[in-house]
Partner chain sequence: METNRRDFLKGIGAAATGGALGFPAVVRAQTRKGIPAEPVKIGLLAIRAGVAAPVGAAGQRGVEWWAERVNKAGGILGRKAELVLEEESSPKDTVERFRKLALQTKVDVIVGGISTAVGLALGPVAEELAMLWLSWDATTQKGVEETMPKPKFAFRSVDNEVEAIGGAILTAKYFKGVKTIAGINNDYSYGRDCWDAFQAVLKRYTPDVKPVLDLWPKLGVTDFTSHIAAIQQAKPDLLMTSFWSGDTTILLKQAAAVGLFKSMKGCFTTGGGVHDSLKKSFTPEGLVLGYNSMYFNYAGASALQKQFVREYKAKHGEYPPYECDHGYFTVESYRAGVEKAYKAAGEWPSKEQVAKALEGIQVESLSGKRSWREDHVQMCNFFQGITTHKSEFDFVTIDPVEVLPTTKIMKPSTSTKLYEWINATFPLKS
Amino acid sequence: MRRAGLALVVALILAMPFVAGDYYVTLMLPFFAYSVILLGLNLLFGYTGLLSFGHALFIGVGAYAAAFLTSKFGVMHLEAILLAAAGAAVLIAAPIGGLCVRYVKIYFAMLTLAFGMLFHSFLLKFYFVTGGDEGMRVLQPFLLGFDLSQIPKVRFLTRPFYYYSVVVLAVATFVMWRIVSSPFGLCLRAIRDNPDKAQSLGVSVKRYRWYAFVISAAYAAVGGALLGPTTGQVDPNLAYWTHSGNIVFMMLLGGFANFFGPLVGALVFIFLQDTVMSIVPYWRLVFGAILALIVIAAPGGLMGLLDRRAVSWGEKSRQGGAPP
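Requested chain, on its own and in the form predicted on its own:
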């Protein structure tokens, strides 16, 4: 049943450029980017038990890597940009993670928030490097070596770039699934549930937390690099703490206990926000109230609610089919 549902979702995503308007297709582009980001963030929180309030730092690293490479250095191949963004995030995350993973719970969250705000201040104040609050341009990149600049921008985004983003998300999802299903993922879950017991069994808790932090940062940077070409512009708000709050909320909205939960949360968050913005002028108030009601009604996230209903239906079907 789950495989059939997943196949249906994939089919709908692949068919969307042909059955939906360009506006809704372009709304899917940030969904793909945030899905990659949330796969990494959920490795850190859902599987390792560490909540980061400064993960927008690495989104900003990836986005500005795309801006610098395309507009300053003339590197136009998106494959090289994604690899460079991930590499830059790993280099920055390595020392930051080495410090942050020494602490847990609120102390870890506050440290990541502090580093995120430091990076945001750098982007904002060093105007001669980053463009300050005006940001930087991201030129239209090449896809698989092909220069598609002759295609109109909307057509480029809703066809080649759309399917390119689908492939990037598919690869990122497959790699993350292999990670969480491996002995490494099992060690992370053991650390999340009982770090002292994991340590006594020979698992280096700090080292595995550091690995999860670095992998999560690389995923965030790849997602940030995918965000840049969508708008053609990046700015310091990508690294602001409220952006970190948004991706944490997406993860909680979908349900971090389910592998695909954060992806569902990103989809609902993006489309619900767009719908509310188009209907009411005070959309932030209404949007916040709707999200609060969803979280109250489904504390385990939307996927948690679906999982509970599936279990309930399964029990009813067994009871109905059981002999008297």
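Pass me the form predicted in complex with its partner chain as well; I've looked at the form predicted on its own already.
Next up is only this chain, free of partner chains and other molecules.
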């Protein structure tokens, strides 16, 4: 049943450029990028129990890596850009993570927030390097070695770049699935549920937390690098704390207890924002109310609600009751 559902979703995603309008296809591009970011963030929160409020730092690292490489160094191959973004994030996350994972709960969240804001200030203040508030251009990258600049930009985004992003997301999802299903993933869950017990069983809690932090940073940077070509411009807002808040919101909206929950959250967030923004100026208020409602009434997020319905439907079926 789940496999059939997944296959249907994949088929819909693959068919979308042929059945949906160009605008909605371009709206899927940030969804793919945020999905990659959220897979990483959820490894840290959903599986390891550490809530980062500064993860936009690594989105910024990825986005600015794409900007620097395309517009300053002439590196146009997206594969190289994604690898460089992940590499840069690992280099930055290694020392930051080393410090942050010594703490948990609010202290961890505040430390990550502080490092995030430090990076944001760097982007804003060193404008001779980063362009300051004006940001930097991200030029259209080559895909698999092909320079597609002769294709109109919208066509580029809605066809080759769209499918490229789908493949990146598929690879990122597969790798993350293997990570969370591995003994390493089980150790992370053990750390989340009872770090003292995990430690007593021989799991190096700090080291494993650090691994999770660095992996999630690399994911965020890859997602950040995917965001750049769609907008064509990166700016310090990408690394601002409100952006960190947005991705935490997406994760809660979809449900962090489910592997695919954050991805559902990203999809709903993007399309809901698109609709509500066009209707009311107070869309932030609407989103605030939704967040409050989720925390109070559905802490498991949208996937938590679905799972609950599935469980209750299963129980009724077993008891011979009519399906809802």
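Quantities reported herein were computed from a predicted structural model and do not represent experimental measurements. What we label the rigid core is the largest C-alpha set whose atoms superpose within 1.5 Å from one form to the other. Numbering follows the first chain given and starts at 1.
**Request:** Could you check how much the CA of residue 281 shifts between these two forms after a rigid core fit, in angstrom?
**Result:** Looking at the C-alpha of residue 281 between these two forms, the offset is 2.8 Å.
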